[in-house]
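As structure tokens, one chain now follows by itself in the form predicted alone.
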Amino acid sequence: MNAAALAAELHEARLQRRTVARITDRVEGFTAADGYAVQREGIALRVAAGERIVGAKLGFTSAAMREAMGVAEPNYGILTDAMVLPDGEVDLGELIHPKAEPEIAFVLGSGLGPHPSAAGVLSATDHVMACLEVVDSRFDGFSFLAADNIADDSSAGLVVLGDPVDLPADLRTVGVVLEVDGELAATAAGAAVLDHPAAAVAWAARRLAAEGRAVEPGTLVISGGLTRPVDLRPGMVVRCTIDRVGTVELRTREV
């Protein structure tokens, strides 16, 4: 297993907007730990190209998704500044398999230690935001196993953030409404993510700490999909409204 070579392959696939075969079909015994090794190499390539790490993202946070994928726990990916869209306009011509899903984003006001709890995350949170994550896979047919997904930075693509708000009293009970072109697409509650979005952030912080990565003040963490993802096509408007958290909207185009 050559982590650097696999990372370079995925990096070029993203830049050239092409797909590659699943790693698990080509590398015998490819594990989640191998996937994280490839992920680290891939993020290093992005940093070398001038991007800056701003936070992390969660994947497989819903029980239904973990059961469907046959995995026992979530995973995480790394976010860079180039992934955060300032205006909510998504150019589909730069993506391969774009899908949008609503999430709750946390920005930490203080750092987290190596073993944070959900309560510790809430205490450390400066503000939260409604978020639409645009996930994108570099694998053929958007088909992958968990280890492939980890290597591909947990299908990280783009992030659109709403306005910052103070932390609501109970994120478990906030209602979530996802609309596509003005029509209702899905609903959920905050508890859809590991029973509490802050629990997902705590899980990611513990895993990052185990890798020697500190979760520092100002870190952005998007806590995982609250509903099923929506396939994106040119000319769409996707809106996410989260009770007591706010609204965020993206618009798609292709040039």
The other form holds:
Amino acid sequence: MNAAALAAELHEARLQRRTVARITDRVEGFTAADGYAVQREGIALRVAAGERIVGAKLGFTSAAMREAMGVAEPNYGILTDAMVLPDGEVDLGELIHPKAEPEIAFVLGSGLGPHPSAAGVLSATDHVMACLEVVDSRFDGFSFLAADNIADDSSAGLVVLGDPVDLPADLRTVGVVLEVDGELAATAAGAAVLDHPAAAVAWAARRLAAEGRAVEPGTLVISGGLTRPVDLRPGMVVRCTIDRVGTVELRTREV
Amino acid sequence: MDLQAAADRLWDAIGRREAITPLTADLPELTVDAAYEIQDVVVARYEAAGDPVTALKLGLTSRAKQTQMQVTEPLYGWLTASMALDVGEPLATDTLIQPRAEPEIAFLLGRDLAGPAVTAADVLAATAAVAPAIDVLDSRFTGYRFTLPDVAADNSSAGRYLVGATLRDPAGLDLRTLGCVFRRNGVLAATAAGAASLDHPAAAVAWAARKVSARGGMLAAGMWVLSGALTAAVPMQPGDHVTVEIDRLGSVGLRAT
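So that was the form predicted alone. Now I'd like the form predicted in complex with the partner chain, please.
Up next: the whole complex, starting with the chain shown before.
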């Protein structure tokens, strides 16, 4: 396996807005660990191009998704400043086959230990935000195995964030309402992500620390899709309301 | 078409705890209106047996389920005193055919609700309290395979119901965004928010008030209304245990024997 070559291929695919064949179909025995090696190389390419690492995202946080993919644990991807939109305007011309999903975003403050639990994450959380994550896969037909998805930075695309709020009392039971063009698309509660969004953040923080990536104060972690994703098409308004956390909206356009 | 005979089949299935084939297999022309007349006959039999109506339940309030069944309206059914479970009381599965549980928000009406123009806001103004609830479905049709008129005739699969003992005043609550966490045997089964029932649980109750009024009835003060499932139902077999947590309203659990 040539991690640098695979990373370069995915990097080019993203820049040229085209898809490539799954790695697991081409590289025999391609593992999740191999996937993370490709992901690291891919992020290094983005950093070399001037992007700055701002945090992490989680994937496969729903039990149903993990069961469907035959994996026992979630995965993570790295977020850079170029992925965080300053407003809710999503230019579909920059993406391949994007989907949006509602999430709870955490910004960590200081005091996160090396092996944080959900409670540790909550005590170290500076603020939270409602979030719409735009995921986009660089693989044909948005189809992949777990190791492919890890290599592809967990399908990271763009992130739209709502206004920061103080941590509410119980993120496990907060209600989530996803609307598309004013019509109800899906609902959930915070527990949809690993039984508690902070448990998902704690898992990611432990993995990042194990990989030698320091979780500095100010790190953004988006904790995983709370509902099924919705396909994005031009002229669409997607709105996510999370009780006690806030509202975030994105609008799609094609230039 | 013999509505009494159809009601007899359902009443017999309830008494014998044996599933039957859909009514529409023999009555392909059965309309939803006629099906509600069959439901009326079945409910009258509970009442004639000294088992009064205590609550109303809604069915098919999920837009996804409506699309799947190609309908645009929900359904209602009547719950009686013998169907009520109390907090801590187990669900005796041997008294039912194929019970399934689903999480709901229950409304206790403080005033009568009737008329063709009842809105969600009217419902909230007339509501004395809301509480977390568990609706135990028990379709009389084998494997829950039925068409819309079948399930309307079958009293919307009414089986048992449990209202949690945590009452909240709905004033100041946005029921639409309340989170619901549903667990079965300690494992997360599903999550939802209040909007999962007809965009707003009070809108579902308002629909029922209008529909019951149009058929000559009303929702009376003191009655509970179970406002429709927030997630998919889960089977209840002996030893199973479910818990429903509704943010700000509280939680309620039910175990099956």
